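As a starting point, one isolated chain is supplied in structure tokens, in the form predicted alone.
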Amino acid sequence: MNLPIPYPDPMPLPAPVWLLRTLLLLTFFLHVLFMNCLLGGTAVALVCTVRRKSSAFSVRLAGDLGRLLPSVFAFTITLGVAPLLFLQVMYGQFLYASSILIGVPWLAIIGMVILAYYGVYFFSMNLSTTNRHEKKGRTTVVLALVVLLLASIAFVYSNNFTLMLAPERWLDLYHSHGSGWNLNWSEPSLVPRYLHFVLGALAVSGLGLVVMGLRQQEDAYRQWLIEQGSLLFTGTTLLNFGVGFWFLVKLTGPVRLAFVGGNAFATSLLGVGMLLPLAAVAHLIMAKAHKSPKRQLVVGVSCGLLTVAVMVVMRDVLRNLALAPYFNPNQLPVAPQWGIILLFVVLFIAGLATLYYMLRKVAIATRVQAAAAQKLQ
């Protein structure tokens, strides 16, 4: 069957396939950290501020987050271009491919990037503006706005990710809409894949909130954010067991087949995937009955933060085994070009110190914006 697959770009890989894998991966992990913190803090925000009056705590834990999306957002964007670059290297032709597909949707990303970036300013600034009071309405409605765009750019990269591993449908696509007005419709693994995302997303969040209460140092509010966080992850991972299920049913038969036996590591990585939030679900609820429950509190945290790296690699096995049949990256010719390797990886150490350097004035800038605004309040 002849498919209209490009061929690969005539350049040689500047690096061995091994390292750019290594560096997709570990960039993309850290660009998935902040991505889910930010759909998933949105949405606690958004219902913060409905609850505003019914708990004084969702009114202060909605000040917290909007000190902090801002960053989170620039995080996230930051991030997200490594791992976007290392994959059009590996996988150009096929990501190019179906890019162009969904041309409309795909470019409308920046758009939309945009609005909800000045939707998550607006939120923030408002929160200390003297007339708050009078814009709650206007600011839940923008909020609302900014979860349905961060929701909808999830969904057009979902589209693109999974319409990138099946090219026997991409003449279809060009024959119905030619001019990119394109969606991966007839994908059965779409919804599951996408509600996947969005149910990790909210469950790293929770996780966020915990973390944030473990740095409080009033009980009250840490207890409650220490429970919410715990309560929002236990309840969205043990919802994403059934719909990761549904993910799995739904995949292709033969990539199918490698995660339930045919292939030992991709089945090591989906019993790992399976223990590891369970794992993390039951020390959370072990620290609700401990007298020191940091301890539990940490390990859970620790062990929902590796159940996401795993879920990285996952992905990665996933699209190799799909794209199988067509294409290996390890088949592309190298002429590795150590000196420009060299200076990445000097750069890529000094960016994560001085994103780990930022991270903690951000973290001390807000803490001490609360205090202020409690003692306004």
Second form
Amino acid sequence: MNLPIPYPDPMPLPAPVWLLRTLLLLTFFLHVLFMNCLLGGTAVALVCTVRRKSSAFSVRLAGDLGRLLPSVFAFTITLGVAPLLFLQVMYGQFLYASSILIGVPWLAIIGMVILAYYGVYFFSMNLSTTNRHEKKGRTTVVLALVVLLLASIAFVYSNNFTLMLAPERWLDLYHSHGSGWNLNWSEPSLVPRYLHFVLGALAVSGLGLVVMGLRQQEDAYRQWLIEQGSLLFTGTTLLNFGVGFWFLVKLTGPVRLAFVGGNAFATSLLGVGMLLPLAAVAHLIMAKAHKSPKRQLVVGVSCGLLTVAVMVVMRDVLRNLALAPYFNPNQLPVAPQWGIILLFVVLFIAGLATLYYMLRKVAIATRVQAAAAQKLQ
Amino acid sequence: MNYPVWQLGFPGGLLIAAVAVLHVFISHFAIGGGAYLVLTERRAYSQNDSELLGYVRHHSKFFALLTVVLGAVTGVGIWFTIGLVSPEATSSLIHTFVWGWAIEWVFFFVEIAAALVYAYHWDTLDRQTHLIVGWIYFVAAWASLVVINGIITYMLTPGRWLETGKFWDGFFNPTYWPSLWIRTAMAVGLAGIFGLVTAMWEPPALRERVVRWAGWWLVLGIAPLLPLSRWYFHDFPSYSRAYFSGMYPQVRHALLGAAVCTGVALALALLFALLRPKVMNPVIVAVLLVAGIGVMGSGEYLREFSRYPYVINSYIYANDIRIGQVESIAASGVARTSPWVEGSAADPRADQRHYGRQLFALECGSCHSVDGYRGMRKFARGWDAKFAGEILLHLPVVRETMPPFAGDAHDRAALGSYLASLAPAIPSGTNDKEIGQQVFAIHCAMCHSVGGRRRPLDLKGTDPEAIAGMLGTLSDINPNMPPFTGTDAEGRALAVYLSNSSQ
Ligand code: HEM
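Got the form predicted alone; any chance of the form predicted in complex with its partner chain too?
Entire complex below, previous chain first.
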């Protein structure tokens, strides 16, 4: 059969593939971390507002999340832009085609992001300005909508990033709905892949709670945060073993084979990707019994984050395996724009320094204020 | 050809325009507003004006909310949209400028972080540091304009890039500088509008002070627009400067709109912000806001229209077909070029109209709808398939804004039969002159006018017999003219009409 795969752009790649791929994976890793904290964080905030009557800590956590989430949202978006850029350079002909086929849901992401973003702000501002009960009820509804929106956005992403790997399905979708009212329902791995991501997001936000706990001065609240976070991570991660297995089973033959022995790199990634979360869970559980659990917790959280990194690389390996019959970016002509790449690197470092400057100033000032407040008491 | 077409039911260009105007408005406002906030804050400190400080403080949150959310996300939105509507051109932009975008992303990142710190840490940071953060915000925001401006102007005037293919040749292209300063001036003006809008929430005494202060911004932003636009226009490609000669009513209207909006805004700013700030009220502010959107909107429209028939001047047409491709598509046919079309024009069993409809989506749909904006049904009223197939050979003559049709004779026949099926009509009337006028509308009016600006025909008094004879030789008179395909009776009626009409 003739597949309608567009030819790649006639222009050469403006940088070597290794550089583009490194930046893609690096920025995507950061995007995923923030996205997970956003998706999981809003879900946790929702649970907290529902439980606000029975648990004082829940009220407090909702407040803390309300302060954090708007910034987390901003960085999720900003950090999503960069991988999209690098992805388009390397895999544009697949991504543009699949995006057009699901044009309506794909563009709807923009509207959904805006709505969800304002929803998060609504939640955040209502926490600080009022305590009236009716408003709280409304906050719960808004938060629930935000969670729903974010989950839908993630679902559209899963659709597009699976559809771009399946050119054999494109023509049917195009000729049935050229208007872009499509989703990639006939993809066997769609649902497990999506669930795998969502459960992963909840797990990572559990790690986020643990980190929040570690930074907390007050003992009881600290304890509670760490406990809840560990519980969330452990529960969702154990479930995710099942879902991950389901995902693996639903991959197309050759790709699956690569992960179970056919390809040494893919297989060892899978192995490491299964050991790391186990190590994370083990450390979080051990920390419970420990008197000064900080070390265990830090190791646990680090293993969790490493798991995410491994998953990000695995996802890339999966993409390349799935596209291997049609395309390999390493075969594209390359004409690196080194001068501008250098300029980018310089500005990037300057940007990080500026960021560091601002955050440090805020941190110092916050500490000074907290100390002053304590003195007053 | 390379990609599927997103069949929206209306021209994709319209969707881009809708998202872009919203984004352009907010993002320019985000740049100017940054400077406005810091300078107002500084002013409040130096004049020890705690009311004014309270005002900036209060509105900085609203500002962050608007720019960080709507500004940033609609920017991503444009990017999504152009990828859906013009994937080939988007891919080309990304390949040329990916590092420009990467640099812009750095600024974007710093900008967002600074906006959040600025708006939420009035109490935490000392004055000096807070002001510095404000400046960081403004510089990062303006720097992202410095970058994106190179990419936007490149599409209209790629300049030496067309020969060298070098990043910097495309980036610092002929319209780079005038466009940068126009956009900067607009940002300053919009900051003034932001100041006025927010001033309306303040008590009278403070309001008056803020109105006068914001008024200066507005005036300062508007005043240089006219000379800057002339400079900008001077560097336009010559083909698109011709669009401004009066031939295109839509261009005339947009120019008029821009001029009226600018004039009204300047007059209102001088009168009610600088001279009589007491009088300024929400209604006037609303008018200013609308005028601001009007200036931006018509400016963007003119810039987009000037780029027609290209999306990237002399490189890719607005229907996403590469210039270099047109010839090869004409040789091999669309069906063999695009894997996305169903059926084939050469296959006599295939449904020609269905095939033609796909060609319409592929080659015309980015600018024309069927019934709505630039609706084809109204343009093709009365066409027969033969005439439609002929006219497709001359699209750039019909309008300079149109790319040539790319396809072989089968493709033209198929698209022609689809176009002819849109609004079949037989000229009818009580006398030859009436019928002749309709024949003219069907066969000639897309290229000629009688008593108008477009290739006026003045055959008054010419012998109808001679005109009728001439109709058989139109392609000999000028090879850009399709042969007359009407019946003999229609030809005679047309001749009567022409010999009786003049300027
Ligand atoms: C704000 C809510 C968002 C959520 C919940 C979200 C969620 C996700 C999810 C679940 C995936 C993985 C999909 C899969 O592989 O099955 C993903 C990937 C991705 N997202 Fe986000 N996303 C969000 C916003 C954005 C934005 C605004 C952008 C860009 C402008 C973006 C850019 C990307 C890119 C480029 C990838 C794929 C990277 C790759 O394939 O290497 N995301 N996102």
